[in-house]
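Below you'll find only one chain, the form predicted on its own, shown as structure tokens.
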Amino acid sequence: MMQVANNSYLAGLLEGRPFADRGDALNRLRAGAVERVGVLSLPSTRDEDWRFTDLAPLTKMCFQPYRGVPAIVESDIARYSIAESAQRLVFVDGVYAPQLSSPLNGGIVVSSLAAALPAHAAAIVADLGRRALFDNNAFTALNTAFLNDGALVLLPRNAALDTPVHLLFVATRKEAAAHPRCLVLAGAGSRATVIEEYVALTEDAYLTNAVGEFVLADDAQLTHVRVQRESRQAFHIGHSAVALAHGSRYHGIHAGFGARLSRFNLDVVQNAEGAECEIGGLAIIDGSQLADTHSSIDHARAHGVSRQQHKCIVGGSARAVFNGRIVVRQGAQLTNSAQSSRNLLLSERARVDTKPQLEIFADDVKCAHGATVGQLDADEVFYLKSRGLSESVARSLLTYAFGAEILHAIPVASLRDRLEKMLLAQTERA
């Protein structure tokens, strides 16, 4: 009975799809996704990967895509502007807003996917939907079923962007369903910083179901900052898939502050020798929020390097989940991988479930992982109090320092400062 209900709910989310299958590659991709949505069921707590995340609150609400013209103006999103960014793409309730965007269409392309498709069809079709697989992922299949537009960053060989690209996704409408899509193709030897940010102009409930694909060619370098600060009533489902070629470098900083329920899947695959990834994650939640992060780093070739540190700050009766999987395939010799999960509980009712995993099928590797869950160190609190600080200020500063370690890695000063102020404000309320 549960699967029937789940299938019915997924079918309901598909309502309003206006796309006809005309036989081209994009339509075939969408048609395949629609077929999978019809087969798959919504995950439940009986599924191992979802056993801590109950989607029942989501199924009690009806979300439909918005098909109108974005009505907001520049002043509505001025507080989200990034001074260092010269290129910005804005999507409002899932719809591209050209009047708020500053695309780039030279050798380097920063554009809506639909606008760029005629000129760059070969490059787009070669990778779109090939990294974020939807065969066994109902939400990724649902996103792909709605794939009509998205954010595209296309870097030719040896191209370098000295200013960050800002991909801004804005929610404004109650019970709207948005299915944002990002595709970043970094050519051989290229270099860029991409900021993927989800914000809200409403406190109502809505659904964001986002998918991003990041493909790095040989020796490409990409810094990817993903910020999620949705409404406290929102549902946010995210999936980022990263493909690394020979000698490429991916640096990901992923910070989540909002949403009633958020789930983020990160899949990184090292497809050639000598690739590296460094990943920092931070979830800061309180009240009755739930933040669930699942990551997979797949070392499929030799000489790979990965570093991952994920932190959760949990207050109130909130719950955080972290599942970090590292796989070292047979033949992936001389892999060097380390993973750390550190979690801070600010109340007796707060909860964290953490599960680091190592799966090693090669014998000449260096791999380590560790996990801690605890409260603030009493000696550190005492030390600050002995220097004249009140207990509440001491606790706030220690909590801020715990989370700011992740945010310090953001290379964009204005965004880093803004998020650190948000972190400090939230620790002061804890």
The other form holds:
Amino acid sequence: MMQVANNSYLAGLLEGRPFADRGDALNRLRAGAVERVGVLSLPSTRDEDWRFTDLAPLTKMCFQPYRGVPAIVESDIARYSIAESAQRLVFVDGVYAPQLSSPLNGGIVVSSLAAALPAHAAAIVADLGRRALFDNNAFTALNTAFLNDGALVLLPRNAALDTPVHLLFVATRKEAAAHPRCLVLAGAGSRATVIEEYVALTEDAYLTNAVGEFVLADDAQLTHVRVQRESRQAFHIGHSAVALAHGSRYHGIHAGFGARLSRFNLDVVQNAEGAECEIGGLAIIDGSQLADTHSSIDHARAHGVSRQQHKCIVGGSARAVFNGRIVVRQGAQLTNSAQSSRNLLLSERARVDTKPQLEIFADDVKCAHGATVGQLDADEVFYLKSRGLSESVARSLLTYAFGAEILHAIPVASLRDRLEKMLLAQTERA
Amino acid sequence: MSSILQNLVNKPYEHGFVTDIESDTAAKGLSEATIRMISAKKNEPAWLLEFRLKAYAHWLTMTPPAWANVHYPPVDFQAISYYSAPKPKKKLASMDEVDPELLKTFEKLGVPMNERAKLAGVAVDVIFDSVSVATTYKAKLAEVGIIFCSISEAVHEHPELIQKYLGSVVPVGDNFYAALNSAVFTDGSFCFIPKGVKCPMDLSTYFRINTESSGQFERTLIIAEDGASVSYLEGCTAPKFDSNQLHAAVVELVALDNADIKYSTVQNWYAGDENGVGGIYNFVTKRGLCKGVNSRISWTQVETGSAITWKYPSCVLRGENSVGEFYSVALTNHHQQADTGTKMIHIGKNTRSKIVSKGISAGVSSNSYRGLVRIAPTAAGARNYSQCDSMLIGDKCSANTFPYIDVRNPGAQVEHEASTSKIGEDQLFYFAQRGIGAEEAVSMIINGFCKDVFQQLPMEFAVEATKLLGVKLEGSVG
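Please give the other form, namely the form predicted in complex with the partner chain, since only the form predicted on its own has been shown so far.
Everything in the complex follows now, all chains and molecules, and the chain you saw is the first one.
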């Protein structure tokens, strides 16, 4: 009975999707995804991957995709602009807003996916939908079923983008369902910084179901800053899939502040030897928020390096979930992997579920993981108080420092400052 | 790894699989009638039959757990005979009749002479009067008021205790195998330490004559009253032969105020041959309840046998300031699969728990640590420290860790650490420089790796366990 209800909810979310009207290259991908949505059911807490995150609040509401023209102007989003960034793509409720965007169309392409598709079909089709797999992920399948536009960053061989690319996804409508999509193709030896940011101009409930694919060719280097600042009523489901080739390096900083319920899946696959990834994650939540991060780092080949640090600051009756899976495949010798999950509980009703998980099939590897859950160290608070700070200032300073360690790695000064201020404001409120 | 090491392991299990149970055996299959038959045969009171039937009703509604990281063909529960009255095994006349290979193993393990005879099934009175020893021990225990007997005996002699505590820690419907055990258990041990008594000796299954063949559905219940303390040893390092493939035991521990229970296990059941054929499925539910304030339960296990191990000795820390500990060494070789770990459920204030788990995998085996640390909202000031280390020997085995941490109280402090390592060429080289051969070096390194756990074992067990790991890894270090 439950199953039927779930499936009809998923089917309801499929309504309003684009149809095969243009004979474009994405028809097959979409058709496959639609079929998959029909087979999959909405995950429940009986699924191991979702056991701590109950989607019941989501299913109590209806969300419809918005297909009109974006109705906001520059001044509405001025406060989100990043001074260092020369290229920006803006999507409003999932719809590309050309009047707010500054694309680039030379050797390096920063453009809406639909606009770039005719010229770069081969490159796009080769990777789109092939990294963020949707066989067992109903939300990724749903996003793919809606796929007709998105943000594209295409870096040719040895291209270096010195200024960060800003991909801004703005939510403005109550009960809208947006399915944003990013595709970053970094050619061999290329270098770039991409900021993927989700913001809201409304306080209402809506659904963001975002998927991003980041494909790094040999020796490419990508810094990916993902900022989730949805409204406090929103539902945010995100999935980033990263594929790393020989000698490539992915540096991810993923910060989540908003949403009533957020779920972020990060899949990193090291497909060739010598790939490296460094990932910092931060979730700061309070009230009745729930932030769930599931990451998977797959060392499929030898000589891979991964370093991951995930931090949660949990106040109110909020709940943070972290599941960090690290796989070292057979033959992936000399892998060096370190993971830590650190969690700060600020209130009596806050809750953390963390599971750092190692699966190792090779013997000559170095893998370590650690997890801590606790409150601020009494000695540290005392130290600051002995220097004349009040109890509350001392606590908020320490909480801030706990989170700032992650944000500090953001290489874009104005964004870093802005997020650190948000962090400070949030810790003071707590 | 080097070729010297390659040659060191992969020695076959030397003693084959002995089937020597001849007994009054029930027809295969499980139904309500089977359970009534077991209960009638054992002349049980009505409340116990009810307990069994309730468990059976639960079991019927359940499905075997599929979440563990182990793979095996489905067990046909109707193909098992659930009752077999143990008959004395055929006794050998003297040590000379014992399989020399078995004696060699005893030699390697350093099992004391008198115990070797008993373990080998030699009629003990010829060499060693175990009956008188056991009687002496029993008298000594009875003097201080300790009850230590088989659970069937306890059902008749001390029904009030059994009725009060049986199923109080592991409820009949707890999990699939616990429900099955509750429905069909035939025997096991019962131990009761009265108020204020410190058990004068380690209670060991060695010297228990009454439950020699406690069967595949063993049930153990240990109760330590206020201020009592006991150390209980289960199993032994010598290889154990058994014809039953499925073992589903349940162990329940209850510690009241200020009580202290230490439970040590060394398990070396038949693990199947090097191609993974045969071997015992060891699906065990072990749980201790720290019911009273300042109580303490400590689990120590050395798991080296069984084709499949599915075992999570747990502590429910209900009493304020109670302490739970778990020390484990799990070694898998060839095609063995182990999914083992612990659960620490913190309910009372200022409860503390410590987990030290060492996994060693060799051959093509799979070794998983799966643990849960849960801090309930009531457990202010709770503290947990977990350490899970894995060592891989060879590149075809796997080591996994699945630590679940669920914290609902901000005053709690939870730490988890895990690492994976291997025996390095440079370490072996260092030993070689000092004239120590590869085999001995590996044994020393492994024992160093497991030191934290072995220190928790009673001394003679620790000595044997150290050697046991060496024996188990013979020929597999590569």
